[in-house]
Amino acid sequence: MDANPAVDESVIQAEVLVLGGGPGGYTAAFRAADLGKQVVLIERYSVLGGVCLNVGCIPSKALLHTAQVIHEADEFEQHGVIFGKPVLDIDKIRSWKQSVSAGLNDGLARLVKQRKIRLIQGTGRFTSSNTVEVQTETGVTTVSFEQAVIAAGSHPTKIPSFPHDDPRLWDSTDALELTEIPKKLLIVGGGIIGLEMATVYHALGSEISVVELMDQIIPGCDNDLVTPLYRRIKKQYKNIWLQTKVTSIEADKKGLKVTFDRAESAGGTSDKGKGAPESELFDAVLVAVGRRPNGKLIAAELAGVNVDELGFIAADKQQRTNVPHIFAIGDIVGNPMLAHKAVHEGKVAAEVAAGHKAGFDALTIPSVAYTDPEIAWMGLTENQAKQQGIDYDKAAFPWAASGRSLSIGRKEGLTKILCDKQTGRILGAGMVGTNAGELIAEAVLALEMGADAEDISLTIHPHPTLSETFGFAAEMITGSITDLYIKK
């Protein structure tokens, strides 16, 4: 008998296996490696970064910046700076967008090598509670692991009755390919993803219509934050149909025929849905009605991991699933499906796997819509405070009183703060306006540190900046504001 049998090279041993190389997955892999673990990272695509880096957050922000430049050039004519009508080279715009993602892809690849992580390109599925089978281009590889982190992400929701084999029917990935600029584009879903793509394609020349089932755009956000955006795009877009649903989409030689129905059951008594036609023809339709987790696609049940009917995998504060040595993070564990949530969960999972005491205990997860104007919010929304019967003080500082906002030709924004009526502590905050997404971090830190309105109002903010609107809103709570007159 051979005392040294040949090692089966198709079986790879891992202390920590990470399934999925998106923001949460690569973060978990990097942190586990930094803590001394031998890590194997499985990613189905040829580059790391997942949806966010390759077909989501990053390329969309590159295109949104393009849209911002186009809009600003157009709007500054009234201020005496006149540019010619922009000439769009779609191929160059697409190449620039792709170069942004490629540069970050290269950086991640270097970090994998520096940390001596074994990266396997292929599609992974569990075969037991300690093994994953990976289908690669060259065959099947089995990875045996001591601990695993599931970071398999999500995919765009598809409505079964729609003609998905028609190239004129898009999801968000298709929209970011920028293969064409349709003359008439319908956005199905008035949430963040749909409205960001509407911003891009409007700037590039498409006639935009938006249809949303609920009675406001970005339904999870407070109406007073949404209103400045709604008023602006109402003037820019051909149609915004609220409380309206799409009942069918049919392929036609001349376009996609979309049939609408007023959604009386959506709630409210608004007449915003009136005016929607019975049907209309569009050159392209983007369906942006949410995302679904990939829990059903990885055979997690063969590892004993509980997966619900929607594909979500439950995890505790240490990101453990019901199988103690298997963790789950990111979109697959539940909403909000945001990269920055996944990153923090990835660090927690890696630290717990390495024997450290860690837990996900963030007091809030900020949300940002990178529209024009941007909307950002964190903590308790006003809608939630009312539903929960929480006694709060509210202040909303109008950006029409901000020198910085006026100096960039924009005045529609506002900054809102909610504070506990008894203690003054920050409960929530939101901004709508230019660069709102950059401003919300101060509010998040204030909430995490237990700051109250006085702490914020006594913090000297640089002038003139948009950031000082947060300080002004706090001064409205404490009654010390001088930039506005508030009758006692």
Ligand code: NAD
Given for the second form:
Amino acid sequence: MDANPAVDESVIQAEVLVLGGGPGGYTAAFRAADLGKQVVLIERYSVLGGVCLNVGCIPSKALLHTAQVIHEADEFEQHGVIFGKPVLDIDKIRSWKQSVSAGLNDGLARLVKQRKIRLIQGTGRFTSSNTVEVQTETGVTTVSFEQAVIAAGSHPTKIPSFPHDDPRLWDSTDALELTEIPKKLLIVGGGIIGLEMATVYHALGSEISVVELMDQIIPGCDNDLVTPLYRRIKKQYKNIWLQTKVTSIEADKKGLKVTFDRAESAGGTSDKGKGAPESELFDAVLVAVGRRPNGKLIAAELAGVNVDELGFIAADKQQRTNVPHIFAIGDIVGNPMLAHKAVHEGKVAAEVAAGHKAGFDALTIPSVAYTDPEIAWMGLTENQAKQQGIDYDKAAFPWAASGRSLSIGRKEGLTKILCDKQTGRILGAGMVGTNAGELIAEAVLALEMGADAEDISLTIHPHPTLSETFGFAAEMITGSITDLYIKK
Ligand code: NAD
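For comparison with the form predicted on its own, would you give the structure of this protein in the form predicted in complex with this ligand?
Following is the full complex, with the preceding chain placed first.
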């Protein structure tokens, strides 16, 4: 029998097409395949994993681990063990970092094969509400789809007047390349990327300056959680200029000439932001002032999908865009631009596409800065509780009273918990200190399970662990704490 004349055989057919192979995209593809869908996954790079695995979360964590070991060895003198000055083999550090990503790339490639997903390497753009054209190395391939998931991510924000072509002006991808260790490194933006990269380059020997527009580093986080980090890096780094903006960067033979000014937000009586020079030369400058969604790079309008001015694509609780058979997930649908949010959304989109009743109903998306000390928070921040006029009880357990924290030579940590004044239910929590990023998961579970302070305080935490500090904070709220004396 003749093939159906309506079907063009040069066109690849997909029940579910996924555009973008980052954590959100590959998760959506895997879940859809596991639910019986025939899936085509399009990724522009030769490896899967997107920004997170290749030029983001994973390589940065590999380098942050190196930084941590260097710092710990240095500080161990106080514990009676003296290590020599570290000898850094940058090429070896770089190849170790790459090997971490490569191992995960290989694992993903295997998972694609095992699930019989068709992977096309190339850049995809919509040509209609049911077709995508992929520019591959060898030509153009057309994929026709029944349903699609847009998972095309984001890119680092560029400041137009800066000389971005100069190799000494970096974005986070350049910083992770580790091509050189600049003597003087300026970091523009005291957010998570800026401060994680500052941690790495400081350990590798750069003199660090940070310039931040707002009146605190990591502006989205409560100030009491940020303060222990601020105090530590204030001693380590050459400068931290708050409420300060960069007005220009000029390429000079001797370096990048950066000009500063006090930010408009720096009105009032604050003396922060003073102290920045009019201009200074740096060997390299990392610009880490946020990320922009890639919504405008995929010709979504040809599919009828609305893209806003910034490049975001709105999605509902089922991750559907305004075109019901096209879903969107991850950085492209909005902040926070975090891999774990994208993964969760990817599962929702795949499940809905496969006809399941699913929706994004997570109560919180935790945030972690993998600095030293780490900072992690989830649920309502105290700033938000105040702004929203929510009546809350608060407890903050100081890690100076944690045997485990003292035994690792650190005492600056804090575990904070906010509970509803009437019901006692946990509303939010945050930690600053070693491994805070691991500890926050218990608070997220408590929030999802509707736990109250008593539930948490009656949960036996192993001793001596840092996790106890979460139980102690809850005991401070219930009034049963014995590890501190709180005057009634
Ligand atoms: P960010 O928004 O977290 O921080 C940018 C910082 O730059 C802010 O503090 C902002 O006030 C400041 N800023 C903005 N414009 C400035 C200017 N002109 N001069 C000086 N300061 C300026 O953005 P990021 O650190 O670039 O991270 C981008 C995204 O990636 C975020 O969504 C972040 O959550 C995510 N990310 C997460 C992790 C993690 O979870 N550990 C790690 C890296 C990145």
